[in-house]
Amino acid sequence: MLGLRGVGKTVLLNAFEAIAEENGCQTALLEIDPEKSLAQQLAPQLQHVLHRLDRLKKTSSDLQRAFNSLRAFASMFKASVGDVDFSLAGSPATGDLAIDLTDLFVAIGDAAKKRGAAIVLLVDEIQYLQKGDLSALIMALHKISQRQLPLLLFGAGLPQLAKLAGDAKSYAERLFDYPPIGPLDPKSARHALAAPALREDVEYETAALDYVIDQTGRYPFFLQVWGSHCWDEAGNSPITLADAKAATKAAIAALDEGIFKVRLARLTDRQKAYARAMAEFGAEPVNSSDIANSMNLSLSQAAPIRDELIKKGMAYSPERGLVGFTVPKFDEFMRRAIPATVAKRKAKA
C-alpha cells in the first residue's frame, strides 16, 4: 500500500492482521526501524511464527530444519532472538542476506505448507529499508512465489516505495500489487464524521459537514482531529458551522504544536529552507528545478538537500523531477511557521 502520512495504512495493516488470524494464519507484524538491519528486526518475528507452527503439530524434521535455518541466520547477522542455542545452528549461513533470507523463507514456507497453514508478514514503513535489505526481501519473496509456498507479504510505505522496489529488483513491479491509499471519497468522509456522532444522538448541520470536509481534504487522520474538536466545541446538537469554524482554529493550533512542530524540529537549517521553498508552491508536488531557482541554487546544489528530506520521510518524489510533502497540509504549516523573509535569509545562508 502506497500513500502519504495519515491516510490509514497502518490501520489497514492491523485490520489485515486481524483478518489473517481469524482465518487461521500465523502472522508477524513489524514496523521498520531505519537504524536497524532487516535481519535484526525480522528474526525475532520469524522465531515467534515458528513457535506457533510448532503448536500445530509435534516437532518434525521439516520444522527442525526451519528452526536450524533461523539459528544460522540469527547467528550470522547478529540478530537477537530468545532461547536460541547457536551451537545447534546446523548448516552455517553464507553471510549473503539474499541467499540466507531466501533459504529461511523457504524452510518456513515448507513447514507451514505441511501443516496446512499460511504465514502472513505485515511490514510497515518499508521505504526505510536499506537498498540491499529491500533487494534481499524481494528476492526471497520471489522464490516463495515461484515455489507457491504459503508465505505472504502485506506492506505499507510512502509513495516512493514502488520506485525503490523497482530500483532494487526490476521484477518487483510484477511481483507485487501497489494499491494507492489516499483521501476518502466524499460520502465515506461524511460517514466518518457523522456516524460516530450519531451513535451518541448528535448530528452535524450540512454546512458544518461540508466545511470540515473541505478543511481536511478528506484525509482520515485530519477527519479524526477535526471531528474531535468539533465535538469539544459544540454545546449541543446539531454541530453548527460556527462550531466547525471554531474547531478548525483549535485543530490547526493542535497540529502546529504537535506533529508539525515535531517534524520541523527534525530538520537542519538548510533542510528547513528547502522545505519552506517547497511550501511556497502549495500542496501539490513541484518541480525540483523550480525550488532550486527560488533558492538561488543550482539543481546540483539543491539535489542533496532534497534527497535528505526524502530519506527523512518528509518528502517524496512521485515521478522524476517532482517533489512533494509526505504530510498533507505541511505546506500551510511551513508558511505559518517561517515567514517568507526569514526563509529567504536562511536560503542565502
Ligand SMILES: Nc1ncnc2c1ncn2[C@@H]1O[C@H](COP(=O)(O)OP(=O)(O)OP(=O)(O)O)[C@@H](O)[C@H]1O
Second form
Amino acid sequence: MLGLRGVGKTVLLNAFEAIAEENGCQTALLEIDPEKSLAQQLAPQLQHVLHRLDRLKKTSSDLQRAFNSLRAFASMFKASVGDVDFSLAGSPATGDLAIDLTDLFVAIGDAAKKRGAAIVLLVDEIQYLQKGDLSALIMALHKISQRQLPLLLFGAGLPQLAKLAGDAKSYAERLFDYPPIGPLDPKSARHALAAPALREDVEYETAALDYVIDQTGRYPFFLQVWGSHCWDEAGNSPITLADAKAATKAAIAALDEGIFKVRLARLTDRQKAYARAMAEFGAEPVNSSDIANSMNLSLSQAAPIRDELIKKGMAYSPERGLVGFTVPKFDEFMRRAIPATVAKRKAKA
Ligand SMILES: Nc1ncnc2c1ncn2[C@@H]1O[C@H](COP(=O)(O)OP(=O)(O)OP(=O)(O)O)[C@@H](O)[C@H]1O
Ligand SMILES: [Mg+2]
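Right, the form predicted alone is done, so what does the form predicted in complex with the named molecule look like?
Okay, now the whole complex, with that chain kicking things off.
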C-alpha cells in the first residue's frame, strides 16, 4: 500500500493481520526502524513464527532445517533471537543477505507448506529499508513466488516506495501490486464522522458535515482530529455549522502545536528553508526546478536538500521532477509558521 502520512495504511495493516489470524495464518508484523538492519528486525519475528509452527505439532526435519537456517542467519547478521544455542547452527550462512534471506524464507516457507499453514509478513514503513535490505527482501520474495510457497508480504509505505523497489530490482513492479491509499470516498468520510456520533445519539447538521468534509479533504487522520474537536465544541445534538467552524479553528491550532511543529523541529535549517520555499507554491506537488529558482539555487545545489526531505519522509516525488509534502495542509502550516518576510530575510542571510 502506497500513501501519504495519515491515510490509514497502518490501520489497514492491522486489519489484514487480524483477518490473516482469523484464517489460521501465522503472522509477523513489524515497523521498519531506519536505525536497524532488516536482519535484526526480522529474525526475532521469524523465530516467533517458527515456534508457532512448531506448536502445530508435526515436528520434523523440515522445521528443524528452518530453525537451523534462522540460527545461522541470526548469528551471521548479529541479530538477537532470544534463547538460541548457536552451537546448533546448521548450514552456515554466506554473509550475503540476499542469499541467506532467500534460504531462510524458502526453509520457513517449506515448513509452513508441509503443515498446510501460511505465513503472512506485514511490514510497515518499508520505505525506510536500506537499499541492500530492500533488494534482498525482494529477491527472497521472488524465489518464494517462483516456488509457490505460502509466504505472503503485505507492505505499507510512502509513495516513493514503488520507485525505491524498482531501483533495487527492476522485476519488483511485476512481483508486487501497489494499491494506492488516499482520502476516503465521500460516503465513507461522512460515515466515519457521523456513525460514531450517532452511536451516542448525536447527529451532525448536514451543513456541518459538508463543511468538515470540505475542510479535511476526506483525509482519514484529519477526519479523526476534526471529529474529536466537533465533539468537544458542540454543547448538545445536533452538531451545527458554527460548532464545526469553531472545531476547525481548534483543530488547526492543535495540529500547529502538535504534529506539524514536531515535524518541523526534525528539519535542519536548510531543509526548513527548502520546505518553506516549496510551501509558497501551495498544496499540489511542484516542479523542483521552480523551487530551486525561487531559492536562487542551481538544480544541483537544491537537489540534495530535496532528497534529504524525501528520505526523512517529509516530502515525496509523485513523478520525475515533482515534489510534494507527505502531510496534507503542511504547506499552509509552513506559511503560518514562517511568515514570508522572515523567510525572505533568512534566505538572504
Ligand atoms: N478507514 C478509516 N476511517 C476513518 N478514519 C481512519 C481510517 N483509517 C485511518 N483513520 C484515521 O487516520 C489515522 C491515521 O491512520 P494510520 O496511522 O493508519 O495512517 P498511516 O497511513 O499509517 O500514516 P503514517 O504514514 O503517518 O504512518 C488513524 O489513527 C485514524 O484516526
Ligand atoms: Mg503508519
